[in-house]
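Just the one chain here, the form predicted alone, laid out as structure tokens.
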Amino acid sequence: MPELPEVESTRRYLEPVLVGARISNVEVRRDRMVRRQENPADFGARLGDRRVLALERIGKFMLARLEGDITWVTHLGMSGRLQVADSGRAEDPHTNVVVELKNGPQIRFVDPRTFGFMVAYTPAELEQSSLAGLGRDALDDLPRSPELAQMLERRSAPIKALLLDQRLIAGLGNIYADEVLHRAAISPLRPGGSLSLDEVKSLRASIRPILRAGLAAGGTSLNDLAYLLPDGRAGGYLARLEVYGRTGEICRRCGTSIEAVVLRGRTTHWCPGCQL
């Protein structure tokens, strides 16, 4: 968390603010937030006085393309969010990076747990970064069912763990993987290689509708409100979750009590009555 719908919701909000704007100043309050930068001072130096040409996303990563072939990458981690604020507005706690736009607002990176990061890459650095190993985007470039079946073939890991593997499909996290598997009526405990082609088709057919529904709601803001849209609004998908966070409640599809299990270190929510 945040996952693809939260990052894409943030990107869509920021696009008209950032694209065409020139960055006038950068303040990094905690060096940990630019830990992927080989020389931390390069982050501010590479962003300064450059115009933003485009704002893109792959998986959970946001990529701002800047003049001079610099790519400003943001990953929100577990608790990060981007905020648009006028310079005179008081900063929220845990504001760790502030990017000022010429004749415009500030983009503030708020991250209490500091698992998120920002980095400014040259083309060569980008090719060597973790982004180069990402799989196909779950929303914009989802593999067809035969290809997805081939990716899962002979895989003994639980399908839930495979959905979280960003090297296979980029963008799904704990919340939306649980929701996808519930919609597809597939147990998260099943080995990936055990799924039939029909089950893979059902799985694939569940991914985009779940992500699009989350995106339409502005993402999922949990009760801790760690994720908010850049204008401070909460994402509204929480009330529509079918299994995630509903341990002990009744499955709306079959009436069975929803259970939670720790799977590969991640709490997984599922309905043993209709997810087979």
The other form holds:
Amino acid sequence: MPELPEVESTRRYLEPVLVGARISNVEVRRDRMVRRQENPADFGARLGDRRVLALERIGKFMLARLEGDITWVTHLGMSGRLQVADSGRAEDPHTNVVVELKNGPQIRFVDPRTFGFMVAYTPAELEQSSLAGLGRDALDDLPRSPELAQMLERRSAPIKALLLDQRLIAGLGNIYADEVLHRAAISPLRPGGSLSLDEVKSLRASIRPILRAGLAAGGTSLNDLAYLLPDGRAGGYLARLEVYGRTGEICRRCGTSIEAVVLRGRTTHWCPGCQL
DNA sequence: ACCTCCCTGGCC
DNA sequence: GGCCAGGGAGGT
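Now that we've seen the form predicted alone, could you pull up the form predicted in complex with the DNA?
Below is the entire complex, every chain and molecule, led by the chain shown above.
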């Protein structure tokens, strides 16, 4: 599932392909994919014939900066992936958007469940969009422990829910939030405000190593293979997961059976033996 | 601060 | 044939 490591793996793969390239043509096969565009026709019109200047990422959002102050935003949702493919190659099912590069390959947005989207923003629109409300990036701009402690202060919501709140820290999703809490040995059910400063430090110290490990593996491709790298390879972090998807299996740290609870509608995996 | 909805393939 | 996966937006 695309969270920060998957989006960043995708971004790193695409960067040399996209930066400097000129977009020649855009085909939107499913209008729903550009639902964030106020006027759907703007999407193709704003991308067309523009060069890509830079490829950035904030949290789970990928941002291509184009000539003329246009920002082409991609969110992979939960089943989206970007492919680099030559125009002659047969399209995979659920190829919902195709962006052609001049004298280059196509960027194909494959997304069966269509929770992902693409949108082309002007600077004013970008300012008004939900990206403006994103918190600091969990990998590149992680707040220091005192600031993190301040964010959690007096919060009664479970720490797991707060880690998923993109307005606080941007980039963690369900898999890596569970993995971070396991590494920090903190129960996902603990109210955010109940963490001691030492626990906040432990939590903070767990975030980047988990994300970097996921990134080094090319992300997490689950057995459904919904997420794949742009060249079709699977990310290898699945085998390294300590709690996510391991309900009933044995915690490698303490031997206790991993449990799952539903928290805010999200399945949360944790070890009741060593996460306190 | 919480709940509901969106969407589809895969699995029981 | 029904349920599950879940990020983000919108509503109460």
